[in-house]
Structures are given as C-alpha cells and as structure tokens.
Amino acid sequence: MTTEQATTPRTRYPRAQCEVSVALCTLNGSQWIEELLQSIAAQELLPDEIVIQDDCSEDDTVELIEKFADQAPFAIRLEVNQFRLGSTANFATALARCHGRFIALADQDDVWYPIKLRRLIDELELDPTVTMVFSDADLIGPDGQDLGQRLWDARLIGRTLRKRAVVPEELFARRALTTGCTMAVRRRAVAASLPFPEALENEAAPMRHDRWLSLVAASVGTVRALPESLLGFRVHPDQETGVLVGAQLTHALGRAASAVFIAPVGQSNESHLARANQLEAAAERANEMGDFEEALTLEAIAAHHRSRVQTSGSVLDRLRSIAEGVRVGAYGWDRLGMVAVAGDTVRSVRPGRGAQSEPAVHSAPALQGEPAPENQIEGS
C-alpha cells in the first residue's frame, strides 16, 4: 500500500433513501442547462432526485436550476460550493450525497433520449453483479444538430467495445474507455471508490472521476458496455472535457503519438509513477470488498508501470526489461501497447535518457494524460 492511499480515510457509505439518484455537476452552463434538465424530465423512468453540485458558475446556472425545481416532478437537491473543487473533486462530492440505490452522471450540455434511464436502470435491475452499465451516444453540435457521428467512435474505443458485453478490469486499467454522462452505478460500487483517492490529481496523469468509477466498478463487480446510443453529447469549444472530431483529432492524434517519442524522460517517468499509485489505490478498494484476483490484476499493471520507469542503468538492461514485458503480455497487445513498447524502446536508447538529465514538462500531449484530447487515445 502506498502512502497515498494509507492516508486516504474511509468513511461508511449511508444505505440507500430511494431508487434512482442522478448526479449532476454544473459550472457556468446556463447556455445548455434548461436543455438537459427537461430532457431528464422526460424521461420514460424519472428519477427519485437530482443532485446537483455547482462549481461557483458566475452566470446565471443556480438561478436556472432553481426556476426549474418549482415545477420539477422529482426533487432538486442544489449544493453551490463555497470555492471551486474541480470537476473530478467536485464529482466526488455529489455522488457522496446521492441516496439512490442506482446513480446516473449527468453533464450539463448533453441531451438525454426518454429510454436512457430506463434503458440503464433495467440493465442493473437484471443482474444483481453488474455494478455499472454505459452506453454509446450520438455527437450533437452546438445547436443541438446530430453530426453523423457516435461517441465510441469518435474516441476510438467502438471496436472495443463492440467485441465485449463486459468490459474487465484490466482494459479500464490501460486506457480510459468510458464517459461518465453515459453511466449508471451501482451503490456498492459507489462506496468502493468514495472517498477519491488524492492519488487521482497527479498533474503528471490526472484520473478523472468516470475512469476512477469505472475502474473500481470493474474490480468489484461486472461492467456492461450498451452499444446503444442513449443521449445526445454536445460538441462545443467551451466543454471542459470533450470529444475531437475531423481535422482536430488528426492533428491531436499525430501530436499525441510523437510526444510517445521525443517526451522527457522525467515526464515519462512521473507519468508513470502517477498511474501506478491510482492503480494501486483501486486495488487497495478491491481488496477491502474481497476481490481479490481483481486487486492481483491491477497490481501487477501498476508493478508494469513501475517498470518502466528509466533510470541510469544499462541500455541492455532496460532492452531486456520491455523484451519481458513485451513477452508475458504486460504492455497489452493492441495498437496502442505497440506504440508503448516503441517509446520505450526509444528513450531507452537515445542519448541523455537518465531521469536526472531532463526536466518534467506537462505541455505536450501524451498517450499517458487524462485530460481532452488525450481521453480519446489514451493507452498502456
């Protein structure tokens, strides 16, 4: 255990108050909010609550929310935050205060279709070992129009995803595969993964709160992948974190896969440290909920990570080191553990590679980062 996580406290998670909790985060979304509000209200299967956790929005979000909670069918439960949290932290405190035996994430800028909860929630109600279901979405643009495209696709997961009803632990452990407007949980496995560990807002490999989610959903429990488009999710230039689509993604992925290359060596390896502790952290939840096999896996992913963090030993040594862990299947056997196993093979080799020579720096995108573009190609 690491010291992050032993100094994490746990506190109990109350029982359940009612069915179906949604969580929403919002922050200066007034463009956008009445839109989704409404959609959730009409929904074929409402909801018990919404709770809503404003990030300090500096228009006109709370008074919004609080004009539509006078004629609401279900309860409006508005928590404006003294200062801004973030929106993973802030995340974390909403979910804490959901009394919902099955949560749904909600972001403020999408459009959910009437079947989407309905849809989620029979999905948990069918098989009591599914502690989380999400589902694919259609691109809508600013103005609400469809742009022909599906949010799997457009992240470059959809293959993936496709060949798996369920997704296990280990692929959530390599690469962020959901997001969370399009998740329903379970409250166990809500328990298992509040509170977040500070391990997550490592800025060398930030974890979002959906990874994090889906992560020690997968350890505990099953996930389901819906290959249903269940909601509208808006493309827009002010979207915190989003989807790139045409040119933008080309441009991103090309950036992405040199900085795989030519990366500092300290980057990298900060990089890698952070992922490993987050890593650790989900295995340190799965084994206090008695999945231990589970916690085996993602401690031997996080052992790879340590791995291959390059010190001043020999080029020969650390050649022999991503051999291994090339032939016992630890980099993954995708396209994107194959580009993992080249930059490391590159830093290895190139000159002034000890992790003393060169300076961490977090600005070039990298398959390592968490935050747009990066959630679309983010691997091992």
Second form
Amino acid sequence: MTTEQATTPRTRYPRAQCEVSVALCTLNGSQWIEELLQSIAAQELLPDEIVIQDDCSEDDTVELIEKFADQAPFAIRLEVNQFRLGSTANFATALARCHGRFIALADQDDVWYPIKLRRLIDELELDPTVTMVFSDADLIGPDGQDLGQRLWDARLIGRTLRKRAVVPEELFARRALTTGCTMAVRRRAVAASLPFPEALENEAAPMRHDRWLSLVAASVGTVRALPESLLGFRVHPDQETGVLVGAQLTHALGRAASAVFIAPVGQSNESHLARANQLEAAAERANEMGDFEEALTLEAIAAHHRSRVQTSGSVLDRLRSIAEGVRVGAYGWDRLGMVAVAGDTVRSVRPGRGAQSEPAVHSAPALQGEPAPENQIEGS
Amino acid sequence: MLRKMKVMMVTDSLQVGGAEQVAVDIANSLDRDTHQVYFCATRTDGLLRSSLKSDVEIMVLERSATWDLLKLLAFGKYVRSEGIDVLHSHGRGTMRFIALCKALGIIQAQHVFHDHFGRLHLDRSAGPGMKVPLHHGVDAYIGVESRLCRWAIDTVGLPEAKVSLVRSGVDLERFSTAPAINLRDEFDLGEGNLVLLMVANFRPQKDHPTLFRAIAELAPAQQESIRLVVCGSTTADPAYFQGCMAMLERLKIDHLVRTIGVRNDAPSLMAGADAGVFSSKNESGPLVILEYKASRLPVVATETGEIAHAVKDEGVGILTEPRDYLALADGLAALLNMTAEERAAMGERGRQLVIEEFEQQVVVRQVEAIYDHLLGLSSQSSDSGKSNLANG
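For comparison with the form predicted alone, produce the structure of the form predicted in complex with the partner chain.
All chains and molecules follow, beginning with the one already shown.
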C-alpha cells in the first residue's frame, strides 16, 4: 500500500527565484535565536533569504527575529503559525515557502561557522547530480563551550559516514543519518519531497523531516557526507531534537537494545508497517522522477518490513522467514542489522512475552522505531 | 623497411555504445601506412562489426566471466602469435582482463587503457581492485575527460607521465556520406512537426525520464509540434525501459515518442532529424553530442562531460543542468521558438566546431603519439594530451 497514487499529480513547486535560502523553524527559542541569526549574517556566502516558520512561540522569539530583520543583510520572511504544527510539519511549511535554488536548513539553537554555507553550496555547485550535502558538527554546551565531541560520533554514525563519500538511499532507509541543521539541499530534491506524506507522522515510528528529505534526496540524486565540522550543535535540556552524551547515551542505548528483545509484538508490528508506508511513499517519489532502480530498492526494504510483521504462522515459519531475510541481506550487514535479526528471532520464539513489559518499553528509545530525543540510535 | 606497428583495440563487446564507438573510430582512423589494426571483443559480437573497415582483423573471444582462464590463455596465444605491439583497452573490466594477462606473463605487449568511466561522481574511490591493475598492468592511461585524469593522478597515484587527456573525436566521413532517412515517413510522425532525435541506450545514466518530463512541461501547442525518436537498446536494462514506457503513459505524451531500438545507422537517422536532444545525468564524453554536431543538428542537451563543457560557450547548442527537467523544458521551448534558419545556423556552427577541434584525425594523432612513445619510437610523449590536462 502506498500513501499516494502515481496518477495524482502533486502540487507544483515553483521555480527558483534566488540562489540560496535558509529554512529555519522556531519555537520558544529566545535564548539562542540571536546568536544563530548573527552567525548566519556572518557567513562568507550570505543567503538571499531566511524563511522562518515560527510554531507559536510563547516567549519573545518572534520579537527578536523582527528586530534582527531590521538590520539583516538579506531578506527575512517570517511567518507565525496559527496553531502548533510540530517540528516535521513546520519544516515542510517552511521548505514550501523557500525560493532558493539551494536550501540550507537551520535549527534555532546552533551557531554556524562562517564557512558553512559556502562549503555546502560549493559542493552542490560542483556536481549537478548531487541533491544534498551534509556535514559533521561540534557539540557545544548551553553556554557555547566546546564539549570536545563531534555530532556524528555522538550519534554513533561517524564510522558509517566517514568511509563513504556518497550515502545511498538504502542506508537512509535503514537508519537516520542526517541532522537537518547540517544539510543543504538542491531545490529539485526538496520539490520531490513535498508535500510530506502523512505516513511520516505515524506515532509508532515517526520519520522526521531530515530523514525524509535525505531519503528522497538520495533516491532522486546523490547525497554527499562531508566529514568536516561546519557548525556548533548545541546540546541543552530544552531542545526538541538533539543528542545524548555520556551516561545518558549509555543508559539510552541499554534501554534501546533491551527494547528490541522485549517490545510487545503489536508495537513492533505497528512500527514495521509505519516504516513500510514511509519507504513506499519515498519509492513513489523516486518513481515519479524516473529513478526506477532506487524505487525498487526502497520497495524491497519496505517489503521486508512488512514481512517482519508477525501476524500468524508457526514459530518455524517465522524463523524461516528471518533466515531468508538474512540470506538475501534484507537486514543489512551492520551491527544494527544483526541486532534486528536477534530481536526478531527472540520475538518469533516468544511472541507474547513483551506484552507483559509494555510500560517499561514505552519510556525507552527503540531500535525499531524513532526514539525521542533525536533519532540517534534509531535503526532498521 | 620497418614493419607496421600492430595495434589491437579491445572492448567488452561490439554492441553500440559510446566507448565501443570510440574504439571503432580509432581502429578505423589509425594511419594504415604505419599501423596494422586488430579488434577484439572479449565478450560479445554486435552491430558495430559492420562499421569497422574491412582491413581490421576482428576476433570475438566470448569470455563468460571476468576471469575466464581458458579465454585468457587463448587471447594470450593469439596476441603472441600475431606479434601485437599495443593493446588498447576500453572499459575497466576489459582493462583488468588485459592487466591480468600481463601480470601472469601471458602477454608482453604494451597496454594502453582508455578510461570512459561515467560514474566518477558516484565512485571516486580506487580500491586495490583498481589500483593494482592500473599500477602493474597498464603502461599508459588515457582519460576522456580531465576529471578522470585528475583521479588517475591524485587518487590512483599514477605518475603524470603515464596519464594523457584525449577527448573523444568524431569521424566526419561517417556523417558526410550517410544518406538521410526520412524519419517522418519511416516512423509515421506526420508532417509539419519538428523531429527530435535522442540516441542513447535505455540505461539509467542516460536519464530519459528528465527529457520526458521536460516535454510534458511544454505548453500543449508546443508539445504537439514535436515528435521524439529515441534510438538505443531497449534490452540493456529492461526494468528501466519499462519504467520509462510507463512514465510516458503517465505523462500522457506516449503519442509523441517513438522508440526504435538499437540501430547501426545513427548517422542516417541524424541526417533525417531536425534537432538532437540528450538528457544524460552524467557522462565523460558524451560522443553523441559531437555526432549531432557533425550532422549539422542544433542541439539541446544536459551539460555533462568534457565535450559539453568544451562547447558550452560556442553557441552551438542549448545546454542545461543535468536532471533539471524544468531547465530542459526551457531549452526545448527556446529551440522551438527559433526560426528554421536560426536552427540551421546553429547546426552549421556546430559542424564547423567539430571540424576545428574534434575531428577524428586530431584525436587519432594524439593516440598514435602515445603508442610511439611507449614503443620508444618517439622521444616525446603525447604533448597535446599533457597540455590539455594541464589546462583542464
């Protein structure tokens, strides 16, 4: 099942009217927003516009933006939502309003290094088949001090990304690897991603805007990972999306790993169905753009998620299905894939066990779905 | 009197394709006073056999796998018995095959590798499977674009003296003598329409969907004023071809497009077309743009590859960003808005540019210089290639 029909044309995304847009979503960000905007104003390559979508801030975020707009060296196009949309839908709205040939995403609490935009845009200019570029970042504390750690390492994706100049759609289908504020996207990839399908907001396994954008960008073009740190990524208690560090991370990983094995079957099934719907929606977009091979890859991974839904059949049937998935490489060959195999095996043998421990699972980030905060350990 | 230098072009197949066409053109245009020419397709025969001059010795090896030992030995035996001096391979698989022959001591001939790799944007890496044969089994590296040459030097680590840039050329004679096919009659296109021709096998790299979407973007009256003939293999990637056909239906432009499969009379098709189009997402050449120009066709194409970059400011075609169907639609609309005289003038400028810069004889002299240098017949390396590389 797909969320869209190929015969239903999507609303046309208008042609580019300028070179570089920055899409920024805000929500109660008065503590950090000025520093971010100043860092964008200090870019070696200035954007033509910042498109800001405020999601009903209750502090003075909007006033601070308006004050900045008076002396900004580029256009500030602020819009305040009438009701709260949530992060993913808010970014969809902001992206739809962007005029740029290239669109960089921003989070309200970060600090961009002066070279950030130029570096990302240069990489996009270099090769017109590249649809997205994203970088690493330095983690900084609430007061801006360097925490001595890189974002990719904190999200346990450094090894995966540093050995690849190009990140294929298959990897994005299996795992969230990008953080919106590190990326710049070519307009036609944004056009292919809009409107965001409803399937993204499924509570069982929500897919955030940055992973969706990456998935579509990789399906309709090439995504490059730059192992350079181009911004300070602020880690603080109030952030909606972020990373865990130190003991928090260790604890969350432990909970996530155990959730793989004890998650109730119903919850796991919902996650797989949600993910399958999302991947099929991405496959639809790829098909529409003529990227048939990439669409087939995504459809195959979606089909594997559906095959992991345990509805009936004997234990032997389920184990056979898992073995077949391993044989054809459907789980992938990385550690997360192996954990998923182990989790599926445990649930196949003891499908009812998890239902007894449901409350504990709900508070834990799950490898099968998207945890909050951030999707740093989210898996297949 | 010195004996002629024996040169063998080696490709995967003789089926129609850009790299294969370059190999055939070089084989046909090497100086016959000083060269005896052989051609080996290591896997399959194909339509290009009929394009080779009658004095070219042809062998088809029919190897079934990359490391087909029996065929390897048979190939080595033939090369030794004929006393081949230079093996000129096209394509990375073929290069590895010959490099292995050299590594095993089966052959001692000089090995020139002609790299046409068109996916450098996706794969800039050079693992042991690439570095080892290039370092130990290749005596000279020819890149058809400067990016490839830079990759060979910077990533593979080949010495600059081994690396030459030789842009693809076109054998004008093929296009001067080809009789025009009346495409309107042959493919039932109706009168009064502008006939666009795209010569490209149905492979994802050629990105037919971007062209189809561009046509779908045109105003209805403009759409109805064109017909598109697509010439190229429909069996190279069946799933891609089927996807393209489904897309044509979905976009409701299937009545504007004729797919005619692979042909060996592309020059005659071009002579009968009104304009050449090309929507590839990534190319190292692409040779077909030169062929359009040699046929005096005005061109609308995506700007990809050495040739497109070289001609973009020459006013001989309309070039747009690859994969951008809106830009390509603008390009098509601009072509439709030109008068017949303006289109003819664009085609004529293109032909003149090919004569001046891309004529096959210019290219083949560079290649001959590389052979001479390898065999110690000349003290100078391919100076033209080096200077091009430095400029590129």
